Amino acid sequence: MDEQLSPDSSRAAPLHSPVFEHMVTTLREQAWCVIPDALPPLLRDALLAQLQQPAALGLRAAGIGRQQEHTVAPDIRSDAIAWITGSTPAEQAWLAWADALRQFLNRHLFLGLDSFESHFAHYAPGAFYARHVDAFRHAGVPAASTRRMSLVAYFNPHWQTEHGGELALFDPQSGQEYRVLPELGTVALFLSEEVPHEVRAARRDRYSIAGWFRVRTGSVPV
C-alpha cells in the first residue's frame, strides 16, 4: 500500500531532526543557511505534486508593500503566487513542518516566533525579484509586529546552473554573495531584516515556497 500523505506525516522531520539541528549551528555563526534535500520525501513529492498542475493554484501577480501601501510593481518583481491556506493534505503537511521548525528555532535560539506565512511562488522564464530585504528594522529596533526569519523551498527537478533562477543572498557583513541553486528540494533560512537577497531571472519555470516566520506586537526579544 503506497503511503499517505496527512498532517502527522510532517513529523518524518521530527524535533531531533539532524535537518533541523544543521540549520540551528549554522545560524548560530552566521545570518542564513542553505541545506539541500532539507525536506521530507514524502512531503516534497506531495508540494512538487500540486505545483505541477499551476493552472489550480489561483496564481496571481506578485506585488511590493502590505495592505494598503501594497501594489504591483513589475520594475521590481513579476512572479505570481497564491497563499497557502492549508486547503490541500500537502498545504496541511506544509504548515505541520513549518510550525516543527518554528518550535525548534524557538527552543535552541530563542526568538520568539509566533506564527509562520507561506505562499507558491512562480517565476516564468525572465521573471524576477530586485535585491531587497524582506522586513525592516526602525530607528534600530526591531518591528513589532514583523518577519524575523525568512525560508525559501524550491521544487524544480533537474535544475541546471544554466537555467539561471539563483536566489542570490549578501553576507550582512561582508557583502560577500552566495549563489543558491533553486533544486529541488534545497531550503534556505535566513535573518529577514539582516540578508538582503534578491531573485535572478530564469531561462524556464521556477517553482518555490517563500515562507516567514513573524513576531508578534510586545514579543521581539531585545
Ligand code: OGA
Second form
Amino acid sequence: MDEQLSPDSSRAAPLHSPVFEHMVTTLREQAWCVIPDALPPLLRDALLAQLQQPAALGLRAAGIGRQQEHTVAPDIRSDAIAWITGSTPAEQAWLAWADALRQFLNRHLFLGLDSFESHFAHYAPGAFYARHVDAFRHAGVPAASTRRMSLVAYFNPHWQTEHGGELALFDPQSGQEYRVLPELGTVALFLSEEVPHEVRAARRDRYSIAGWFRVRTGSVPV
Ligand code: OGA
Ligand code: MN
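Please move on to the form predicted in complex with N-oxalylglycine, as the form predicted alone is already shown.
Full complex below, order starting with the chain above.
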C-alpha cells in the first residue's frame, strides 16, 4: 500500500479491497451496510486533521430541497455543511477513494453510478436531522441525474453510546431500526431512495462526510 497520501492513493483502495468486497456482498442481500474501520488509515487521519480545524472549512447552515427550492429548515435539520471540492490533498484522496468505490460497485452490482458529490457536516451538541430519504423515485421535477447510493463516513474518535448522535437506519424490508455510532473510520452505504434514516441529537460535536453517487436519468435539466 502507498505510504504517501495523494490522489493516486486510489491505488490504496485496490480493486480487491476486502472492504469493497464486504460492501458488495452485503448490498446483494439488503439495501444498506455499515462497516467499522472502513477507511484507509492515511485517508481517515488526513480528513480527521482537516476536520480538527473546523474554522477553515467554511461550514454553513444546511438546507433542504434542490436548487431554487433550497431552504434552511432548522426544524428538519440543524447541521452545518461545507461541500468537498478537492481543494486539499485530503479532499482529493477522499474523492479518489470514492471514485474507486464507485467503479467497484458498478462492476459488481451493475448500478451505473455516474458521478459523486459530498460534503463535510458538523452537528453541534443538540443538532439533528429528522427522518428522511436522500432521493425520491418519482420526484415531480425532472432532473438530469438523481442520487442512487448514499455514503456516510464518520470522524469522531472514542465515541460512546451515551454521547447519542446515532445514525438510525430503517431497513425497508423489515422496518427494523439499526443504530450506527459515528465512530472514527465507520462507513455506512445505503440505497438513497429506499432507506429512511435520521441523525439523533448528540451531546458532543459530531463530524461526518455525507456523499451521494448519482445516476443519469436522461431527463433534460429544467
Ligand atoms: C444526510 C445524512 C447522516 C449523517 O446528510 O443526508 O443523512 O450521519 N447524514 O451525517
Ligand atoms: Mn440523509
